[in-house]
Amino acid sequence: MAEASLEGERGFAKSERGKWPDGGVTRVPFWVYSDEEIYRREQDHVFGGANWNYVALEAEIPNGGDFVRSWVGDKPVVVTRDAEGGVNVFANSCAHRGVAFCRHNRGNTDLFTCPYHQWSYDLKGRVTGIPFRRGYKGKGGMGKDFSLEGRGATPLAVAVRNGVIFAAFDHVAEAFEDYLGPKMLGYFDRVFDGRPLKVLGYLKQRIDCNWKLMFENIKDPYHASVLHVFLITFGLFRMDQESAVEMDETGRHGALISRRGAEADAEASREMSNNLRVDFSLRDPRLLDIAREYPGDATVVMQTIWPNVIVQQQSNTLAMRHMVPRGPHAFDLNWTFFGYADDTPEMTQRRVRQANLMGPAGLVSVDDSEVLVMSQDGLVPYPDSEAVVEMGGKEVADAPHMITEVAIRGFYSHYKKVMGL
């Protein structure tokens, strides 16, 4: 799209300009975090579309009529299994008056029925019953050319690679394998490898800035050695040790990797200083009690796949990170977290054990819900200013390190051609 009518379309104000500053994918302008129009056609262009958005696990809906509620981006929708064992994904919303018809996040039933005017629906979101269709004696009702046929809610395609759901409003999106693309297919396959999962808890948080910054957060390895105290000082993730960003060929989807190594040397310690506590220990050893599991000596993969999760391998613990945005300047954070149906008792409790690092009050991620806060705080009451993204240089390419911010450069590369700016 031209510059010309995208800025008309966006209805900038004179001061934020419209345009992509001159530094490409090296600068990100603020005006991106927190624009009422960038927020409305991201529901459009990212979220909305061919793309594949993660919604559930099959785990979640081992039966036939279970269901859970999700999201795609911030439209409602209902993930079930029907009783033939398919897996559909239709919208909350009634095709009568728009109702999301679905209260409950998740459970078994053969029927959803709309609140309002009492519309039925059946496991795959068809319509299937209506009060009062024929009138009450002769009187009112529907017209004689109303027919149930094509009734029900908006469907989705699905697409369902060992045991994780995904949704995509337009039908003729690629194959997710495409999709992925073969690197990131492997990292994905390397956690989701066929076995079946189980489902271990929920967590939940609504976090007030706006939905990129979490996305950009896990791919900035940059930030996890100086801002994360825990990793710093008990080395799960760590600037000197062995490491490396990857992503696909577009850019959109990439996987932060990191191998627990050996104590930091005085160089990194200087770097890593502010937060660094030497005098710290733990009174239960237990929660950095690794067991290895994965091909390879990896002992952190931090995967982003667009536009909506993150498939979190940190130590142990397992989980889906599901993001939904509230608007420009708030988006909630579902946590999914989960382990395998044939792990023994001891590694689901090492898993449930670990999952104390993540979460609101994790003691890695509430770091990262501070300060994602504080950088909505910063941002958007300066929207002609810019971000500054050159570490590690200004190309978009894998990197064999973690100083380095390419993996928000590449994730911009795409943005910018999916939203025309």
Second form
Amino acid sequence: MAEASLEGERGFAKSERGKWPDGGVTRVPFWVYSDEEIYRREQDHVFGGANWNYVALEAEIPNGGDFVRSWVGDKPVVVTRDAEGGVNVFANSCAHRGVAFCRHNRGNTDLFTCPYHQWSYDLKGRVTGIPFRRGYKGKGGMGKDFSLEGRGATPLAVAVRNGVIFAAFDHVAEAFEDYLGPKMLGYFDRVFDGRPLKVLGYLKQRIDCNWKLMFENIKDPYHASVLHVFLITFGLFRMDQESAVEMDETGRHGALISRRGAEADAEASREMSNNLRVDFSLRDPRLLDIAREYPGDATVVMQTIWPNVIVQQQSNTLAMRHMVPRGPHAFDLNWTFFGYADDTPEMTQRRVRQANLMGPAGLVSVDDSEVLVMSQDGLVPYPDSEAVVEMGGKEVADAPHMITEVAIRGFYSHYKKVMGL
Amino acid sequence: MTVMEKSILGPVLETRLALEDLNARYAAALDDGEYDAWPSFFTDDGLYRLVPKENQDLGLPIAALHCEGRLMLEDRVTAVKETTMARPRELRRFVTQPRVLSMDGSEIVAQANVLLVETLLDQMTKIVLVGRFLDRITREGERLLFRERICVYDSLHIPNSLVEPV
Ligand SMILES: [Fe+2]
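How about the form predicted together with its partner chain, since we already have the form predicted alone?
Expanding to the full complex; the earlier chain stays at the top.
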């Protein structure tokens, strides 16, 4: 009797873990952000398998022998340029005993040597040498049946498009172009139009929240018009600007597109008024001295490419935001800022100034990293509660406006499928 | 002490004390949330940058904070005070004794290590970043002002967010 009334007092729906709540993609159970088993399955089904993960820019490894360390999900990999000019990606995990043998972040070499037992690897990740393989004075060594053939650090499939490198563990992954779909490929090619890229620098932060919250954040234009006072105040993002949310067929990739709007609209201003500060103007306008550089009237395109990268084109600041999950409760956000090899010094300077908006100290992005941690703080203790994702309706279809959470629904419709939830 | 030593050490010691005082006032202003005072530590065209060591070593220009001139510093102050949404916290800066690399009539070149420590609600105090100030300082009348203050930080990953200048 006492137990029954206690049950009734809980006052929230108690969903069975692992069973998605009723309401389909208009609900997201909070346990997806904290459950260890979900995290492990994501490594296999979201980041592993036939999913094309961003790993690096070609501009980071221009010459034969160049390499960088990177990540596919939480798995360390090495990205190399071989002597023939090809791009290779392989596990940073020794075929012998698993040591993450590549310990420099970047460099140039013709050989990687695992420090533990000196097994050596070529630029394709193949084992080229094993000390004492034949033993010493007839004793020890590998058995006669041990062959070097096919030994190596696990190789990944590689796709390169217009200077951007993607990798997949499954070698029968569909062509990258098909994976993106025609619409998303169009937005991808808008920034990566074939011009050689130039890396301008890196910023890194570790955010104490589940990686999915970051992805959702860039699929959620609704928040930008109320949370980001800097964007609103200085006219970089407003609901009265012409805008759209678009997805691929599966819903896994998305793009938020904002176009330079007409005059500020009174109704939008009123809705945003909690946070709109009309009394501010920039003391130094050079911070937002924006130059048009793409055809068409889009000023901002933020593209999420399943499963691990956000392509940021906010005015003249361009960056890959690479997400590396670090357990259910944290992820690394690694920003690679870039421009084009033929940028003028003035354009580079513009990109450096506008980078003030982004990164761990960004005038805009700090709002996000802060609110994402606050999300995790509020979600984890309530695993049986669920998020409401009904802005803009319940459907999953492109929207010609920003007052919508449709791209989050798109994301979860694909997520549920691949995770078997 | 020889006459020679006296003439070298005198100005060097004086300069070091003046720099210690400058660094202490700078850190206290930010620690205490007196953000409006921050731009006044710089010359009108003063440059402030907060740069990961990785970028500095590779010669890459992107910085986590980049302010060219006092007006851009003031815009950062407006953002910190008025537009940023951040969890409440205490930030405290620890600046080591400055090392004077060179000085002449118009400019002092100096360096000092810096540690930034953060305390948030419900959490243990943690290190936000550790790095080094690379400073070029000039005298304007009675005051020492930063012509350049570049903080190069070793830390690779900033824990969550950096909500103020260092
Ligand atoms: Fe945001």
